[in-house]
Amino acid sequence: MPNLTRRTLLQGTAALGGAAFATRVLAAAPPAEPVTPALIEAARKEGKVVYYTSIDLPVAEKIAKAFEAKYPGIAVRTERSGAERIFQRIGQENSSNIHACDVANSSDAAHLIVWKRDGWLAPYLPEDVAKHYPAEHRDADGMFASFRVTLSVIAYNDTLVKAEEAPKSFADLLEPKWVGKIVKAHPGYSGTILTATYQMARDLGWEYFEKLARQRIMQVQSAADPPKKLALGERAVMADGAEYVVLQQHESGKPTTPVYAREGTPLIVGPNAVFKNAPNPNAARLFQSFCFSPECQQLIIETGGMRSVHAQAKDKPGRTPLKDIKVMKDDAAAVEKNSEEIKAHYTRIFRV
């Protein structure tokens, strides 16, 4: 199949006709739901859950492992891939009346206003979501919430640069010593990228991008890459890439370091959703229910190195709280509107 744009997508959907448009606003958010042996058992009839997801392969897995090992005889069937590809999949499937995904995470936040819009999600607001969770982190009609919140930062190799020499800023990294020596993942694979990309150029300038792209840039794909280029000493420094998977590697003795640029780091929030037309309509709904759980959400701070904005998690000992960082303005809705724009831009800078 053809690649597919947002534009495409949302032209597709409109072809098929009126009903997805329809269902768009509904009248109010629905009641909380809690996890019931009814819907426990229910879930087991079905047997697995169908979980498409951009966060790193080991992180998903582990999330997979814990929700199997807390309901037996449910299995997880994780499809890992880059956010934008991702929405590339769903985009075709349904456009091909293929329903696959059960629940799907994106690290793109501005997939989940287009699926809202194209009436393709079901309204489910676990309890803990309702009870833990700001308003500004679940959506008003209950379609996603913010399953975790991540950052897109700057990083060093830590054998091969000392800390006093090592970049603290955006403009340190236009630095003529590191020409050569920086890798970068790419907005068109990746959603984390493409929202950093987004409110980069917003704040700093495409002018700054035009710059970075004198500096030789070993160019990548998913935002989980570029941090494992620095482990592996392929480049000393990153421009960008998931905070969480650099923070896995340092707390392993990997010699990959962090750092919170002095002009703001890029913040990316990831949301969870339910498909209306989930194959496994139960075991979606108890698997977001344990998504949002204290203890995946807890499980995603300490093994996975991610942020989460559930009330009653707590920080990892030894990491920067969140509250202490300066961070980036999100805007989920600008980047669906810019998205294709944001892109090309890129691509016609860094000819990749």
Second form
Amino acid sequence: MPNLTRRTLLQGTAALGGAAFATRVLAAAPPAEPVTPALIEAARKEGKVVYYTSIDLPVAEKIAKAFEAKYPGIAVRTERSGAERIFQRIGQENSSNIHACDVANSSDAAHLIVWKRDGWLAPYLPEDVAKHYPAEHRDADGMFASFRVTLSVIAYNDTLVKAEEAPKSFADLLEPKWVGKIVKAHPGYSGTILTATYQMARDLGWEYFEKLARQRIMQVQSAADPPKKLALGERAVMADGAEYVVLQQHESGKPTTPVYAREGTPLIVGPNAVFKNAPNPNAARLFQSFCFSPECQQLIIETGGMRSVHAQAKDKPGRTPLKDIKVMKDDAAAVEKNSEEIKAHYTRIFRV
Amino acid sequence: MTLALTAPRRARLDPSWPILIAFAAILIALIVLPMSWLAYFSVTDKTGALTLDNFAKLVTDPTFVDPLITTVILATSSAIICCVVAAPMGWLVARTDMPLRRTIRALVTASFVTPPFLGAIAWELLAAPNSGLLNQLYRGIIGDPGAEPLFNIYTLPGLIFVISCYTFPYVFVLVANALDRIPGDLEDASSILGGRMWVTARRVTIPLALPAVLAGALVAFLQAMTLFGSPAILALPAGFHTMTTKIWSLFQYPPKPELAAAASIPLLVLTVLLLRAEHMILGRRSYAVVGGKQSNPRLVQLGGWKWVALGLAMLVLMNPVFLPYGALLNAAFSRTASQFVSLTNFTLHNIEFVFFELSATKLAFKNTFILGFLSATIGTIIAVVISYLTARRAIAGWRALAFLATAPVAVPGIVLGVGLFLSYTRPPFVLYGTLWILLIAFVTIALPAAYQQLQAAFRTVSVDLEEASRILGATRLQALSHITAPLLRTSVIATWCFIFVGVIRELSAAIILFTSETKVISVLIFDLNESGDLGAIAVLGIIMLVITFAVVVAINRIPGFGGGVRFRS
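Structure of the form predicted together with the partner chain (previous: the form predicted on its own):
Full assembly next; the chain just shown is listed first.
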């Protein structure tokens, strides 16, 4: 049973990883850092900041524009791809001694565990994070904090599907009437989907995905893409994908409606971090502070359709509040341990 | 690596030897080094120990065997479709009185320079089973909104179709050029001896054109086999891999470069074998060009059929040109890419987004232009020098140079990408993350075609002129720059433009080699496709096409080069 030994071995190394995560890196948490004129001045001298992010491109560029408007003279360049691609890219660039990334946002919180463990992150605690973020949403050593909370939801095109006929649960998606009508994103590309796949495989079992694969799904890459395929009318239902894109589209008059599955909806935490070898260290810190400011958090809620854990953030009326949604438990440490296996298992089932 | 070419002119010594060594070194860096790393990696494991496990996995693991089979089916079908469509079209254009022949040639050139990945995205817009514009039209016409789709682009036949759309120009140009050169006298002789039109076609024209068709079939096969963009865009949503997408997927986290190297070997071997086969079939050169004094070919009078022929040719060209361009234009100005532009959904948002919000736009355009300019310039210089040295047999070892300059033809883009990645991400040469590594890739990919073009051009310039100059005391370099270069100006400019256009549409090597700072437009478009931002793609794609056409039109304006883009013969 070579499989068994390999799995045992995998768990062994993963346990070590978990232990490293639990270990505090610094003796004391770094002090909260306010935005000072000196920081702004130093950032302006650097003139730019490079933001690696897995946030859907239009939203990411809106954050960038808001920062540029607030701090003229500092250009933001967003490097957007799927979280798993970003992770691979940062790893590859680091091993070739290329340090291009100032601030990164990942929809796979496990990445932050790895980066912190490898000593790639800079401790930096923005004032807002210290004052207004719950302890479970900020790293004890000030290396990262939850920039955004999002959901991976089921959704449907409401011109193609009547509300009463829409799926209410993941189990409903296995009905024969959805054969050839489902679109879903890929955990090898998207951190949102990797996280969601972990939670669903844990709570529903891999058999669920085996059955789903028989529904002749359309396989796209980004979690932001299934909602767009719904809006095009290309597929009637999405099995997973970013709630925030569904909400944005819904509110701009496109026919997409989210469904919060009876079994629970996967919850995705997307932290931000400053890199230790950031080419623009001051601009990086200024940008990180901006990201957690009430104005930026309100922006990602209002126009981004995301959720915020900032204590002062206000929900947008008309959306289902997070507390009313049954969510699956997020567990970044477990995703970190199982990431490779999840991707391999998924590829075996869905063939790509 | 040094790319310095400015041999000291004032030196008394003839600098041909240093030049030979320098160029041999460049070519080794371009080809031999990456291929050696590729071979080495394919037989090692993660720890660096020698193993054949990678190959064992390749032939036993269905996730590798299936893509290989798919790729062979794909390439064979595309090659057949290309020949069936392009050979008759080439004949119509070269040998009949069909109207608008020049226009047809220009449209084929347009499909040749259209990036295949852009065509694939445009065909998603047209023939996605539910949202595709053509399927919507079809459902509207039959009045059944729930009808099964007429086309489904996310299938193997769909992929074969799209690949054929952008591969058939290779066959078309080879056939049309060959037919252009078959002297009309041979056909005249046949008809004087009593052969009717069909007999002449069967016994003279077709046999003379056959080598070109076969060569075209092989080129089409190789193109279809090595394309990355179209299968990544159309096959992955349908749930299957081809070899190129499989190799690319091995670079995702956790990367498996050893397996990627091993998976590249079948593509490499197949390409080499096919090129050998082409060589054997065609001999040293196509016999279509044999013939002394040429008379203009006699055009076959089609009578009323000429309009039918024109209609068919236009029908074919709908697929690579009119329909996809229309779909891109529609998507650029529509709020929802799957809806026809109307007063209610017209928008300039996509244009605004690409120019004022998308922060990667400027960098990607800058990188693309720098790379296009440098690759074209350096590639042309290398090709000029090597084709000069080989055409004139100027130095011992010219055969080796000729071989090295042609060798990259056997290396598919994605395989070259993998090889360069393995070579230049580790000391002593860390070029990953710089434009240099992309420059090496693009120059290498362009070199064989550039070399072939210029080699042919050099043959047309008599060696006497150079020798006269050398007798009068000029060095080889002086003779080259003062005598030969001016005479070859047109071909050199054409080659430069050819490489430039090639760089703009290159994706398969760039997708392995880019970093955030070295992104090019093709990669940006591919990125946008993965997140479903079709409106932005449409705008970028249209800009890309406009730039490409500007360059192509510029070539055609050069006196004496009116025949459209020409390539490998």
